[in-house]
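Below, in structure tokens: the form predicted alone, a single chain.
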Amino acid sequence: MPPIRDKFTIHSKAVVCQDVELKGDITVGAGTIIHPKATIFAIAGPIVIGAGCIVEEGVILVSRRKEVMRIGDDNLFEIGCRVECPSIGNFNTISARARVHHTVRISSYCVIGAACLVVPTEDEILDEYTVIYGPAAERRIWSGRGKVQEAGLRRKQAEYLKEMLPKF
């Protein structure tokens, strides 16, 4: 296997901390914030991260398929989660220590709960507003109530991080 060539395209309005591990062909959109100790590996195919995403400490994003791993806008990857799925829509939350396998495609407004393991044996697409929670990775559909407030909170969090992270 040939060595992985690094090619980073980072938008001028994105914040990528110094202690981030990047490998492969990675594109980061406007307003995206990548915390220290995050790891992004484009092993098989490139990774394209949309605008306004927040990637917290210890997050691991890995592209295991030859196709482009597309991550939409305004997604939140919380501390210590690992995501390998090739397609992620907009406004999703992957909670702390959750793991999402490369056989899953996430649409928009989905929530993967803390420490949930999403590892289907066959390819699967999560419907919009799907919530996965609990130790058995149970599922339900969210009504969508409160999504405007959630988006506002996420924007405030991003503004705060843009102001504070460069100071460290």
Contents of the next structure:
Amino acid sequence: MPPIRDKFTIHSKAVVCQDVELKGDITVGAGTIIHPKATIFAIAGPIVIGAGCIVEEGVILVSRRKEVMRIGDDNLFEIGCRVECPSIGNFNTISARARVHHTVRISSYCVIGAACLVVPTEDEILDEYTVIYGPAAERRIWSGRGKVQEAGLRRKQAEYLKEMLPKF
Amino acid sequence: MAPSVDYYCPCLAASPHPPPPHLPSSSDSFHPLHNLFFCEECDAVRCNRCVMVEVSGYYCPNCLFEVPSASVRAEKNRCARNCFLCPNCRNTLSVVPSDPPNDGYDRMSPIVSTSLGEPPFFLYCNHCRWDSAQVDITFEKPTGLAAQLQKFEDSAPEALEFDRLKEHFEPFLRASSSSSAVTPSSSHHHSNPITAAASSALARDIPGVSKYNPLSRSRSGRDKSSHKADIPDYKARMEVGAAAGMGAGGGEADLEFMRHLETVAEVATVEQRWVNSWVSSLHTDDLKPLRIPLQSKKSKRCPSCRHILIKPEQKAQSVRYKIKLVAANYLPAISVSLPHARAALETMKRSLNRSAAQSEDQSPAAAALLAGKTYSFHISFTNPLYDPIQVRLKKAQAMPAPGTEGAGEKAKRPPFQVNLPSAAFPIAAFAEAWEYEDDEDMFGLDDDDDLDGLGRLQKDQRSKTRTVGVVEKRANVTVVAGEVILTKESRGNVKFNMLVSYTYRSDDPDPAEENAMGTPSRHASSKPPEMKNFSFYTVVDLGTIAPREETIHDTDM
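Next block, the form predicted together with its partner chain, ref. the form predicted alone:
Time for the whole complex; same chain goes first.
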């Protein structure tokens, strides 16, 4: 196996904290915040993170395929989640301690609830506005109401973090 | 399963002896210590089954508003304010404004934040993202939602039907209640003295519960009076079939819906539907937000002397109690462990270097009780009283002899023999942490117990000292060791009843003997300390016996 060559392309407006473990070919977009103690392993293929994403502590992002793992804009990865999907759209929320397998492709506006395991055995694409919740990982489709307010909230969160984190 | 100790509550039974633990019904009378209360007047253990419960107040679990008991009935046990339950996931709904209209832009638009938000408001579940706009429930104002929803609820066909039923029967109820309220229990003819006694027991006065009027029961067919002839037939507001067509549930419409089902998710689950008093529609899309049911704070009394055991504080937010007479403050806490299981766990952890959770899954194989072997177990007693106590253990019952049972009986009673220390052993009094000397290790009780147990066990094996008796004494904890000998044919759980009796010194006869506040002065002047004795039964469960592979019998299975 060829040795993993680290190549980080981080936008000047992104905030990547010092304690983050980065490995492999990683691109981070504008306005993205990566908290300390996050782990991004681009072992099999490169990872491209879009703009305005928030990656919190203890998050593990692993790329399992040779193709680029694309993560869209304005996603929120909460504490302790583990994501291995080959592609993620925009405005998703992956809640704390959730696990998403590499067989799933997440589109936009999805919400994966806390501690949910999304581990289907075959390849699957989650529709837009899918909400996965509950201990048994039940699904339903969100109507999309309130998404503008949530988008506003996410942007406010990203801006606040961008200001406060460097001061720590 | 980890070894455990449960305490026996006689529940006002005539005999104080507990049932033999191998019977499946006996698990009902044994409780863990944290579920038990202690009555000082009667000097007895009380459990949740025998204690008298009264409601001390009602509150909404969401807004923590204390509802006076008068309005509880009027509001049908629900919160009258803005608290609703999501019908999908049973989470609390929050009121949110709709999105502002200019959401065509993307990232470049400035972040609009008005404090109140725009109408129309609707209910929104944060957990599953259900919102009430799916069932067309929106509000103009974010407050006073209950009043706004009241109109919807009152105009539902079921509510109207129920109101008509009530109006129809009300004059008859009033007429018959005034005539036979004098002797409610004599309107039933009881040939059986047991049911007569039960009926009079039901009519007994219970604090906090209004008098039970048996009239509604009698109307269902046992009534022999001539009132039945006076009621005209009730005519429903609408036919049942029509009601089903409107989506109220039942009948042809449901059948059609089921035939054309596409996914299971379209049907509302039983848990989502059975909260309602009447049959509601099967569609998931029709589920309405429910008002949050009120919860009650209960106070508990001793059944014989009516002394209050538990009395919570009046405020809904506080979880403390004004009166708290729990058994854990009076009885020593007992826990049992198998040292060889712990040793197996340690070696597994060290050798495989995995996390504790994983090794615990695999250790049952190594730590199980094998038939035909002898195991020692450690019982640790923690003294909650401020005085030292002397504890004596005794086996409660002899186990039945093995092998000589009838041919039809299953070998469900595991024959084993238990040796317990017979001498009385003292346990030191409970004192605050800073009162102990530094070198006495009080913290990390379990870890030290672990290593100590290991250390002692190895010493025992090396030096062959007695395995039954006091193992160690530390702070207010004493650990004793016992032995269990399993025969080759034993099966099932190793459970035995143990009688624990302890004597403690009580300074004064008032029911404050364990709070040794100001006792030195009182002790010197008042009567000499008397030794009080208390005993209780426990059941010790050491786990299940794993049969050895060579001795698996295929008889009586």
